[in-house]
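Single chain ahead, written as structure tokens, the form predicted alone.
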Amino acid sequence: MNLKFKNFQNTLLKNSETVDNFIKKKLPKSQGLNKKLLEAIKYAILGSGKKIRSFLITETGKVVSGINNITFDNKKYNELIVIASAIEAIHTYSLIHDDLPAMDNSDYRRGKKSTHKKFDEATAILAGDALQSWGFELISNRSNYVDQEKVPKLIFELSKAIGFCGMVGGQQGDIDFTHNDLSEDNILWIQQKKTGSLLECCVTLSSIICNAKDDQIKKLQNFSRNLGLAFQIKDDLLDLHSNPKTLGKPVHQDQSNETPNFVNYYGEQKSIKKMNNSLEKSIESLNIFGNHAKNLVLLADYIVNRSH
């Protein structure tokens, strides 16, 4: 690993620790009979995962503030950490539910047993439900923001990104997919909903908090949309070539399950080409931000060069 990516991994780790510390502080306290539920929530969300989405939120805020000559102070950063933690709660809920036998039926996630294997299926379902609810509790709490008038828009954008027209709709499409549906348009639709919608929501929410201009929001959304596609293709390639120890979850699932992805549709080499094209498009969208966006460029490079 070169020094550039090692330094960037340390930056990601620092961000993860900040978000974890906030979550530890803000999670509701156990009230006796729900102790097991809290244990499952902590098990799923704390101390694991790269927390790329939360980094995308805080870094987007810095980019927007920098390009518009707006002071990026602790108050603004703390608002973004609230949003980042809410997104991590939502993302973790989706992973818990994805791993269930009714969905992907995966026994491992992030290098340890899936939540339903560590506890039980009912507790895993409830832990996911509670994390989704807590994410909205965080993001809708007006006391967390200086400009409280932004709260309804934050809630609207998040709801849209993860519901029927976003992440959950994409998951349903993935479940209902049959080999007869295999086409580039259908694969793109599923992946943009399942993965891309939440990533795009990250830059949208951060842009709202930091008062980004319309053309800046559009460029950041284009960046995140192409980043999401590159991210998903890289995940599919890792499933093809990695091992459970490195990846932290089962591998070689996509081919046996005929998963609707570009590796199964195009083959490996064309998928790599499409991933790299998506990477180029994502970075190109950042040109208007100049050197302010250097960490977002590093994030994009990291995503397609990671080993897990």
Second form
Amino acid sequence: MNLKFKNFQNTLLKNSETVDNFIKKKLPKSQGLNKKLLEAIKYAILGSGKKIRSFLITETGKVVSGINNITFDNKKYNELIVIASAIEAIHTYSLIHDDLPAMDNSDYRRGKKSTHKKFDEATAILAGDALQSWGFELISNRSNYVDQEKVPKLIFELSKAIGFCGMVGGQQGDIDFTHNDLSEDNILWIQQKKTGSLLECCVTLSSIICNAKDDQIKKLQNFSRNLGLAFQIKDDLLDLHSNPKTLGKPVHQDQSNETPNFVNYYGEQKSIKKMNNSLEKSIESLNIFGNHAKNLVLLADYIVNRSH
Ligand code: GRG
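Same protein, the form predicted in complex with geranylgeranyl diphosphate this time rather than the form predicted alone?
Next comes the full complex, and the chain you just saw is listed first.
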């Protein structure tokens, strides 16, 4: 493992701790009868997960502020941490539900028992539901922002990204079809919705908070789209080659389920080519930001070289 990669892993770890601390502080207190729900939520969201999406949010804010010569102060950072925590809550909800027997039926996630295995199915469903609502509670709370006029736009973009035409719609396609039923465009559509739309939403929300210019938003969205594709192909490759200990979840799920993923569709070698091509395109989109974007380049590099 080279030093640059190791240093970046440490940066990501520090980011995780910051987000976890904020979430710990902000999560509602148990009211007694819902104690188990809060335990399940904490179990699922805290102390694990790479928190890539929150890093993408805070770094995008730094890049946009840097290029536009706007001070990136604590107030701005705190606004982004609110958004980052909301996105991590929603991402965690999607993973809890994805692991349920009705979906991927996975007993492990993030190196430990999945939420329905640690607790029970009903609690896991409710923990996912409550995390989704809490994400919206955080993001829509006007007292979290300096410019409160931005709140409806943030909610609109997030709702669009995770619903019928976004993450949930993509998940339905993923469940209903195998790679034998689909064209390349169909597989790309599923990936773009299931995984890509939440990643793209991260840069969109951060751009709103930091007043990015239209051409900057376009480049950042292009970056996140290509990053999302590289991320998903890497995920599929890890499913093929990794082991449960390193990955923290079961492997070879996609082969046995004939999931409409890239490795099943293209084969391994072509998938690697496509992944590297998306990585290149994603980094190219950052050219206009120069050195301000160095951490986003490191993130892209990490995404295709990660082991879990
Ligand atoms: C159930 C509504 C609903 C949606 C599920 C995200 C998703 C849609 C399913 C997860 C299945 C999956 C493995 C998708 C591939 C991409 C992905 C989201 C991987 C997990 O993200 P990481 O690697 O996870 O960022 P951590 O644990 O690090 O947060």
